[in-house]
Amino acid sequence: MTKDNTDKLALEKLNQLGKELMDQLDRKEAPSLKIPSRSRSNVEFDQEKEIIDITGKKSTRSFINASHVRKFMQTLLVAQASEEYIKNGRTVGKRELYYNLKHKLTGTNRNTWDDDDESSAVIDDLEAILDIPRSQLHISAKSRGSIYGDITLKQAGDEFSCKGLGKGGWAIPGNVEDVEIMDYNAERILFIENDAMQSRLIEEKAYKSLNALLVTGEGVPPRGVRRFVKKLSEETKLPVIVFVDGDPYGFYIHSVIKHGSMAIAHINDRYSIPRAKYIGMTMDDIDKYELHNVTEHLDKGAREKLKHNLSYEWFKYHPEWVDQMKKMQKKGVRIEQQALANKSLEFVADTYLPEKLENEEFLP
């Protein structure tokens, strides 16, 4: 989708939204807006589309009700600032929006919001309201991750490479709709966890070599590259793979890639990939490439998280991730990408990722 009909959508969502308001008002009800509940409880996987989603229970938001009536104000505060922010071509970040919008009420001492963290709950929840992402309302989410690789893309009327770029990537941006893919030369993206092993394969020239797109989100990728490598795998149909630390952590990154995050249940089919791979590290690495004396052992946070991911039931889904997350658990050890430098700083690049790439060593 163009960043003109993602505009034009997010403008019509806003319209009808403003429709349904004053059709109550027509009708002398009072003013209410629906609001899918986000609560754990209404979270489930849906097996058939492969993501985190959530069900069909709502929460009423009524202008009349004293508790509601200040958050029902925030939620149409956003939605006239958004409409503006689009007509205007203008995009701003969460807390640009917050101190944008903040000024006292009038007759009262009350501002429009004490702290970002109401106005970030607000950009959620209309978010949920509207059935789009907040990029798409001109509310930029976080920047941080970047791609490097053969490719030419187009943003703010500036075409540019990927590649060349020293030993770093373009910064992929917080909102990354009106970026455009011109031309490409690849047969897979490579999703890395962290950015020292993408500046590592850059250095080996690995995006030529694996024949790959080499993004990083540093860490859990922020909503910005997880929605550009969305539209990268659509707009292009290539795999994405995903490279990731052997330990409960690096299966989490994979698996909100993957399938999706609770925190966004409402809007993950803009963000899952549920055809993504995950290549390593896995603990059968530890064996197959003797790498016993540089694994790390399961301190009691990575013990917990484990217990957490093994409790999700879209990681049950999986009897591949359950498996080795049980030999995780028994041999008390993770195993982190840079590991591999232990056999050469070349390893990674020359021998195992084209090993696995060749045999197609994958778990779902």
Given for the second form:
There are 2 protein chains.
Amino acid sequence: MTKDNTDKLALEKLNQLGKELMDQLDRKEAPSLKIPSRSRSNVEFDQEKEIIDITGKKSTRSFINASHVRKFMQTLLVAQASEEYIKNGRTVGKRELYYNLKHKLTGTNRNTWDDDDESSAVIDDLEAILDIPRSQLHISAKSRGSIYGDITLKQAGDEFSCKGLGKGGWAIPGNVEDVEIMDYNAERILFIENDAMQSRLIEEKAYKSLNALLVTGEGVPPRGVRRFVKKLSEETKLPVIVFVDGDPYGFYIHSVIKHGSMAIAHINDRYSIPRAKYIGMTMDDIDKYELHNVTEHLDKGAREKLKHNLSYEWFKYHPEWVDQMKKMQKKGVRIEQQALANKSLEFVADTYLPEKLENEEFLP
Amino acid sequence: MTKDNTDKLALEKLNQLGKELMDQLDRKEAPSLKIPSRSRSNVEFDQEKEIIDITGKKSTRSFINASHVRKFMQTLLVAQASEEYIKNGRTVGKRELYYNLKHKLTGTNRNTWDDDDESSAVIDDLEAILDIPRSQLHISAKSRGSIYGDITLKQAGDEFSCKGLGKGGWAIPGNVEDVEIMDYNAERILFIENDAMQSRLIEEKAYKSLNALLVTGEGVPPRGVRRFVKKLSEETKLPVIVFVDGDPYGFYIHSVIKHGSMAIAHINDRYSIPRAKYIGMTMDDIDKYELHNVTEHLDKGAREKLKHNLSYEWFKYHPEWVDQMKKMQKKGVRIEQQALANKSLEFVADTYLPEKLENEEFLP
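The structure above corresponds to the form predicted on its own; please provide the structure of the form predicted together with another copy of the chain.
What follows is the whole complex; the chain from before opens it.
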């Protein structure tokens, strides 16, 4: 979708919401909103769509209910502001929105909100009500991470390439809804956990030798990066290959990229990429590439994370993931991406990744 | 300095180090290294240079001292590897170096090192011995942060502009030693704490209206970003204006940019920018711009940080900083950059920054 189309859709949805409330008033009903329940108990793994989703359960937020009225007001406050942001072509951060809309309510000594937990919850609610990601309401995510590769993008009237940028890439902004893909020459998107590994692959000119767009979210990717890769993958149809540390955190990052997160279960379908594949690191790599001397001990936090992973439905859904977790538990070690440097600096770009890509040696 | 020159200098220094050790052996002396002491007790604020520095005190690391020999070996291991990295035109991350050089010592069951605290300490030692930043030894910092503005850079054979990149900028890589400035059109460098504020200023096209290069290190800037701005400021002679939250962390970030940090006191002169100025946020902004309703309570952590700040020599050196800390302590509040959105989204770009720049309303 182009920027104009997403803006148009968002405005339509916001107008529809306003219209419904006006209709209720016309019918002399108390205005109320139907809000899909985002509570953890309402989150489930949808095996058909292969995403972490919410069930259909909804709650009602009513203007004339004393315990609802504050949140009701806040919801409309954000809806109204979003309309304004879209019309003015501005995008705000969450924290910026919090400050932008914080003010004393007329005739009272009370604020619209007192901390940004309140505004954040309402932004999530509005996403769930309208079924569009917050970025389409012009509320942006944290800008972090970058892309390097042979792709030409267009945003805000600028057309630019993501290669030929020295050793850095294009810094992925917090809102990518209006990014258009003009042209690209790549066979895959490589979603890399560590920025240092991306740096290695940039230096080895792996974008060329692996025909890959090199993206990193610098650890757990923020929403902006996930939305960006989701858009890339949808519009180019390129496979998404996830390259993370062989540890409970790496697998968790992969699970978030592939199936989404519990925190945004109400809108995961706009972020998650069920067909993403896991290239490494795996527990089997340790034997295959003789990396025994560069494993690291699984500490207490990692062991806890591992147990949590094993308890999730979407982990149990993949016997290959469970197998990796069990091997990790048994060996008591983890293996980082950068441990491959023990073979040689170029090993990852010259041997490890090309071999696995060639043989399609992936986990789901 | 161009890349070739910094490489040449580093190789000369490494060779000199090797030559000294060889000379010692020729003289039948036990090989030993003189290492500037990096211990906290050896750190002081140099009022003349206006940087946090180490005193001249040195310690000796000897090959024939049983408690030195391991570190001695590690120091030479990194020196040797650096030479190789430079000659091969490769740059490694700290963690990558750790793995790259971890191996069993011949004829023993012991590793060159067992965790990266060991390799990190030795990298710092080598910086201190050779008096060049690790990036010139081709050991790079974390890549984080970005720049947006009217400047053309060259790195790794690529020439590129840092404007015309949509809503993102150029992702600053972990090593910027070989970045050349080809051309620029700006009157100042604006060093911004929060990436969301940089996004706001990019959206408002403030690089044009403020004639500024917009740089963010996303919080406490990593070494790569500091080194980048240091290079920019030295080669362009542009003023560096720091724009951070009005809280103990914001002031601390400013102090690190301006005077350096205790952690790398042995090499601060390659990172710190003593002539950097502080534009905001200040405690006085709260009254001047009527921001009382959007201050935040100083929590316990912030109060502790504030007390630490007040105990530092380089804070006491600036009565204006002490004054701000005292006001903050008295009011018990902090004021974030983004709180300016309470006036309007464009206020920061249209009013706040232009007014302060026009009137040169800075703290040191």
